[in-house]
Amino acid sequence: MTFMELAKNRFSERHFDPRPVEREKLDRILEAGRVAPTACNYQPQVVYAIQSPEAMAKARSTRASLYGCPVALLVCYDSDIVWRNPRDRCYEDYNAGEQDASIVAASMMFEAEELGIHSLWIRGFDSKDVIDAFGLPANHVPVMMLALGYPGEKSHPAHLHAKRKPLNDTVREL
């Protein structure tokens, strides 16, 4: 499969099939995250993984919605490490964490497709719930939760997702 298939069928699961992801597969897309590109290369994501049942008594906690999933990993970056761009005049203390965390997600997201797992990306929580819920220490900032499974017997893409807007909507030349 090409990876533009992979990215067109690639789609966010919210029927999720109870049974655990294997460890050499977690392997894997936690290995994707780590070689993903950051800014600088300083790497300052710290992903955990939620995969015990108190660990994800405490993700539903939190009220993100997992759909039932059996693994979702938090990726967050630590501020302490991240880069900051000192030239940006619109945005004072401009950093890149939330951007290298985000292409870590979306590495690890590709790869799990890869790998027959499915995702969903989640985003609807909040980060004082999160912080609370697993005692994060103050420079590890939540950025988003990646449920990870296989897909359940009611699995299939939202009735928007092949609906894409045409290129020339959304890219401008300059």
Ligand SMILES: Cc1cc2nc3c(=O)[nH]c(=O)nc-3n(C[C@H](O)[C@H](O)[C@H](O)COP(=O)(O)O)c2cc1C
Contents of the next structure:
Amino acid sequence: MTFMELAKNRFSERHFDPRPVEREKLDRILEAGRVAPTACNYQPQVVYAIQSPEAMAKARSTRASLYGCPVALLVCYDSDIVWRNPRDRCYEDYNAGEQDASIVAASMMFEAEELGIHSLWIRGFDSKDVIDAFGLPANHVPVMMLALGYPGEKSHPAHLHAKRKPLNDTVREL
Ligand SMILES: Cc1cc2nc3c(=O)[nH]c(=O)nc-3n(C[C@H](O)[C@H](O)[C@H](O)COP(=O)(O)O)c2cc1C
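Could you give the coordinates for the form predicted together with the named molecule, as opposed to the form predicted alone above?
Below is the whole assembly, all chains and molecules, this chain first.
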């Protein structure tokens, strides 16, 4: 499968099968995140793998919708080691943490897809809920959760999946 086919085949999964993701597959997904680029190669990402019943119960307590996934990855960045740009004249003390965490997460999302593991990018949570549930240290800033698992019987793309703006709505030729 080409990357373009992979990118077009992927959709947000909201009907997970409860069967677990094999350890080897999870390790490959994590490896894809490990080799992702980050600003200045500082690698500030911290990925919490959530799959034990205890960890899953904590994840559910955040009220994030996990759609019955058997494993979720909470992607944070470490604000103590993230690249900062104090000279940015638009954003005070700009840091690249959200970008670093997002490219790590996107790399894992596409590796999962290649392995036949579906995913859902989740940011619709209250950061405080997540910090409290997992007892995160103050320097671990939660960015997103990646729900992972095999597609369930009712798996299908939501209607929004088919709605993409044409390129000339989002690309400006300069
Ligand atoms: C930054 C971001 C945050 C998202 N947060 C959520 C979320 O909290 N819950 C959810 O069900 N989907 C969430 N999504 C999934 C989007 O709704 C979805 O990617 C979009 O509607 C396009 O559909 P598709 O992924 O099937 O192509 C999020 C996606 C992104 C990129």
